[in-house]
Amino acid sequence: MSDLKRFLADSNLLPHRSLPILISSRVRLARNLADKVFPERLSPQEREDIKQCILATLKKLPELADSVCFEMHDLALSEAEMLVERHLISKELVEREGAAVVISPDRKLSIMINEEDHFRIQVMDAEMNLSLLAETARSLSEAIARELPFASSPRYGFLTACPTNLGTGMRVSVMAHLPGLVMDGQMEKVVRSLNMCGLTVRGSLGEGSDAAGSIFQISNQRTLAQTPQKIADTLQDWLKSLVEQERNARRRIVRRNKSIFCDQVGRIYGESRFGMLISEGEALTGLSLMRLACDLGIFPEYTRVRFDELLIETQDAHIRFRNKIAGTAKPSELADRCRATLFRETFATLPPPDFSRI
């Protein structure tokens, strides 16, 4: 069993390039073992037996060479929550009995075991080649199926615990930073249009989460009677339109009142550079604006990487872990002080905003 602290310390915060607007993409496959009931209906011992069987099989696959495994019962709550904040596992996996995750060294692949389904295979990248991601996930799924056959039906396709995942069992999603549409009051209209095309919009941590920092997760709703290529193509086509709409919204915001926008950026920069208390919500809001300012040229291109790293480092579990803060409640004043210290140290190394470049 690999040590989580060492794994996180040895890993870059960002497993991909830092790009404007479209942050990352993911393909997730839901799969279940043939002739086995779904995890929710298993006894604790049955869940444990299936987990150990799956882990033993995954270790044999060349595709998963050098991967690391973490069993949820071996992790402290704050450690498991750090994996959630890095999008390597779901919030639901944290509290599941007999659950585990296998993660590739570059963190572009993770396999959750005994979440809602026996398998949740995830492939992630910054590139927006959704068809390539889908093929990578499919190839891994087929490699596993040669050792452990999956539950399927000639009529319905792959059988899953949730009926909405029947068929391909595939969810394709993209993480998008859309502050322009939010500030321009257009996001509600965009969400309605996406819903009409069979796409759903959630917060950055998936179902039930808020779109903090104007970061949204956009994914397909339908899997039954859909081919993987159709699912990927539908989202890929919409991304082109979404990016253009976001760019237009950003232009309108700056054109409408450049002075107010620059004033907002300057104030957030000052608070980040000298503030003594910063909550998680304030951090997300501020970094979202800093990231937008970078996209518009106010900060050098390289600073986007550091802003994206701070989006990870300043989340609650990471702050508690980094500063050895006990407890699972909402951020205390101590956590807010630690977060502000991290901001001050980071922004002291970055150049000030250059509004002449906008």
Given for the second form:
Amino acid sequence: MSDLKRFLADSNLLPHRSLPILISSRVRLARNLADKVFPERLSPQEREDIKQCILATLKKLPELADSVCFEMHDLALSEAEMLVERHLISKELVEREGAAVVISPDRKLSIMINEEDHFRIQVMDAEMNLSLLAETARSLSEAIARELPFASSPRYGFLTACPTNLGTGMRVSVMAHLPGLVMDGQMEKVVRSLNMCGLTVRGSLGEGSDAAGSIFQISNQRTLAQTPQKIADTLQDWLKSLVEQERNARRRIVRRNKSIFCDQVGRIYGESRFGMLISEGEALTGLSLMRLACDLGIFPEYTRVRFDELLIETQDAHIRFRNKIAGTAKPSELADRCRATLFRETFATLPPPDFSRI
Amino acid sequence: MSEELKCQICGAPATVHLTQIINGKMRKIHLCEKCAAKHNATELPLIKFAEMITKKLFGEKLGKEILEGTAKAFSEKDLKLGKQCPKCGMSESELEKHERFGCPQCYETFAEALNALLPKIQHANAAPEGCAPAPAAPAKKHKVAAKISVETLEQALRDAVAKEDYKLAATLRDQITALKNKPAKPARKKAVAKTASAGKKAPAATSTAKRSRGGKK
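To test you: the structure above is the form predicted on its own. What is the structure of the form predicted in complex with the partner chain?
Shown next: the complete complex, the earlier chain at its head.
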């Protein structure tokens, strides 16, 4: 078993804590080497040289001790997709030549090399302490900068391939589970208001992805002329009111459509507990509803972590990897059967829904 | 991936593909950028076509005047587009196309273009400092939301027209008309969908969320 296989198969390190509504938080810094051409315009040989130089430096950093490193050309497509499903790398990195990723043993930190920029430093957590994450990312980037100076200018700050990242190079984002606002038909308005406040709303896999399962990624638009602290604080402030709005929407749904809602939860529970074929999309919408039911007290608090694990484990690349299904991401009956098995096994260990709690 | 086409003159990877129809026969030509520029391949057919149509529309004399004016404007634009980054060879037209810089030096080379670009992509129209979080009172919220949305949509419409994304522009126009037609009415809340479609709603429905200069998460 290769390093990677062991790394991917090991699910002991998945988050053991899970909050209602807010699933995870992340800070990403874009950085480039001083005086070097950005990855997209490098020749394959130059890109390879830069990658090796960066990897050699990162391996020496005490902050990254025990981290694992994968060069993208060594990974099978399905393995790379698993890393995407865990948000450890971006979809773009999978297709890039001369790319690599360094991941910390607790999987809260990953550094993509030769994505759109030479460095994409990511720090993730299930907690919602955005300024702490920003601080962690900053200290890591400073540790790297001591060895390899970054491209910057006094006027703009850090220089990035895309000017949307210019300045701090920092994107703070939060994965939010907003089924209440979606069901209540408020999501469009919320997205517009958030846009007005300088925040972007995307689907859960970032740019261009859709918001299946009512999971949205909310992040800052501006990276220039703002301190990292201010960016983190702004998002943190808005989250409070967003969570409040989502709670209100949930209350409205339960008040007005209690029996329809309970019926849905019961049906999805039945499918999850006894279904024989579950597609990736069904799994996602089902788990989204189960997570909502858990937040409302229909399932006990500890089940949320299990639902979060299933959200990751029932994605296509994970199912194919676990069950050694060959082939590409095409929907297949075999994968659906394996997914349903995983659902049945997990739900057999969970208590049935208790509707007296709402 | 499809097979890469080669330039029919020098054999380098072809980036310019021409399709000519002469006397009902179709001919395809593949050229690299250099050979295409050498032979004016990209401009010739287009200009010929423009000439033909202008003269037909405006008559021989007026048409000629229009064409001369256009040619002058084009040559001025070409002069402006001539900048190239000394470090990575990025040209201004490439920059416009990809919206990505090639190297740190590009930020100095294309300072002018960047200054024009920054207010748009770094959202100078975002909330001013000290902007308070969303109003909590539901009665107020609907009014504010409706007002915000017409303004935002109109801004987005202007942006879309500027970018010549007419498909988006049409959608936005319809949304604005719909909003203006029923101003004070708060949107009816939908009942919980029977089909457990909690996740069917994509953020793409709100076109304002889409940004033109794609940043990363």
